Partner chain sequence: MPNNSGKVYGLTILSPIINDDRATPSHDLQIRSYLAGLSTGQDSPFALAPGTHLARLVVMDDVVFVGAPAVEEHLNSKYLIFESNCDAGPDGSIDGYLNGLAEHAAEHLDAIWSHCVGYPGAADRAAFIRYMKACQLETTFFFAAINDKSVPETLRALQTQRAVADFIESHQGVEPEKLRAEFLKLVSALDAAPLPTVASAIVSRDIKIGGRNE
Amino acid sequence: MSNINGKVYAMNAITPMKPWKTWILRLIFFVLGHVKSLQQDLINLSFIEFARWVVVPRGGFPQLGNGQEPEKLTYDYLLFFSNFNGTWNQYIDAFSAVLFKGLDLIWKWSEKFPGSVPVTIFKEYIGRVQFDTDYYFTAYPHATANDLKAAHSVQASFDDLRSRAANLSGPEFADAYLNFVLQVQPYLGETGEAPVVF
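Could you produce the structure of the sequence above as one chain, in the form predicted in complex with the partner chain?
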């Protein structure tokens, strides 16, 4: 069992919601999905590679027959899965400090959600509703979300220069290369083993 693989942490959380409230939450997610500017804080935090919320209606757990007993539940459930860089504490702290409005909007419909501020009580709640990952795979364990964005920026600049290089004279290429170096120099950080957290 490990929630961590390389530089990524897998968080799983499940919270109960009264069924009538899930429709409000679905509406909020619908708006969030269609108004990209509302995702800006999430994008700017830039340490989440992938995240998802899944509303499971009380009758929505997969039923396959074959002797499987149907679920009889009172609540709908909100599942949350996140793939983020850094430590658990850093993640929750950043969420609480930057995304508190968004978090409250999403989780206020869950039973006994205390609010994302103050952070200590919020962390207690997350600790209660979180469950551990048994197996975690990443295709690029040594890269963070920022490393990936940087690599794609370098690739784009590199592809641009290579498309022109063969047709440039030496001095013209030197100028183009200088511009290329200026473009990519913020994006040449080293990927590698995750730092040890003390």
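Having seen the form predicted in complex with the partner chain, could you give me the form predicted on its own?
FYI, this one's just the chain on its own, none of its partners or other molecules.
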């Protein structure tokens, strides 16, 4: 499947909205962008590497020239883009369980949105509006977002040990090194391909 690259899965969805609803959603996005505390639940879901919503007005799609006629669309469109770690089911389950209020606030302006709870109906909806991603960039495809956070913790601990090492005696360094290993042990994971889940 083209949506998977290492441990990273890309999900994109496009949903139609009646044009009179677009200004309401733009206002909601403005508030969400300026009130950082409203983003905290999304930030706390540490397996999400990237999530973005974009509104494209019905007259805002590009024309490639060469006599291409402008499209006569009835709806504006809400595009959702995300990269995450784990399976599609885990991602949608977490969205439904943790972010249901925010999802409903954003997607309820889209046509035929059933709500993010119950999760089974929400998954059916996402399955209908999702489209495959042919290409996307991920800097560390064999590492999850948590792997990267752990690597920063290991590096910080190592830098601290290195800065103190020159001033330590042999036995003191042995103790410092043992403390370093014990401190970073929980952060030593394994990168590589994600396990296959059926």
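For clarity, every value in this text was computed on a predicted model and none was experimentally measured. Positions refer to the first chain, counted from 1. For clarity, a rigid core is taken as the largest C-alpha set superposing within 1.5 Å between two forms.
- Rigid-body analysis of C-alpha superpositions between the two forms gives a rotation of the smaller part of 16 degrees.
- Lined up on the core, K149 has its CA atom moved by 2.4 Å between the two forms.
- Taking the core as reference, the Cα of E172 moves 8.9 angstrom between the two forms.
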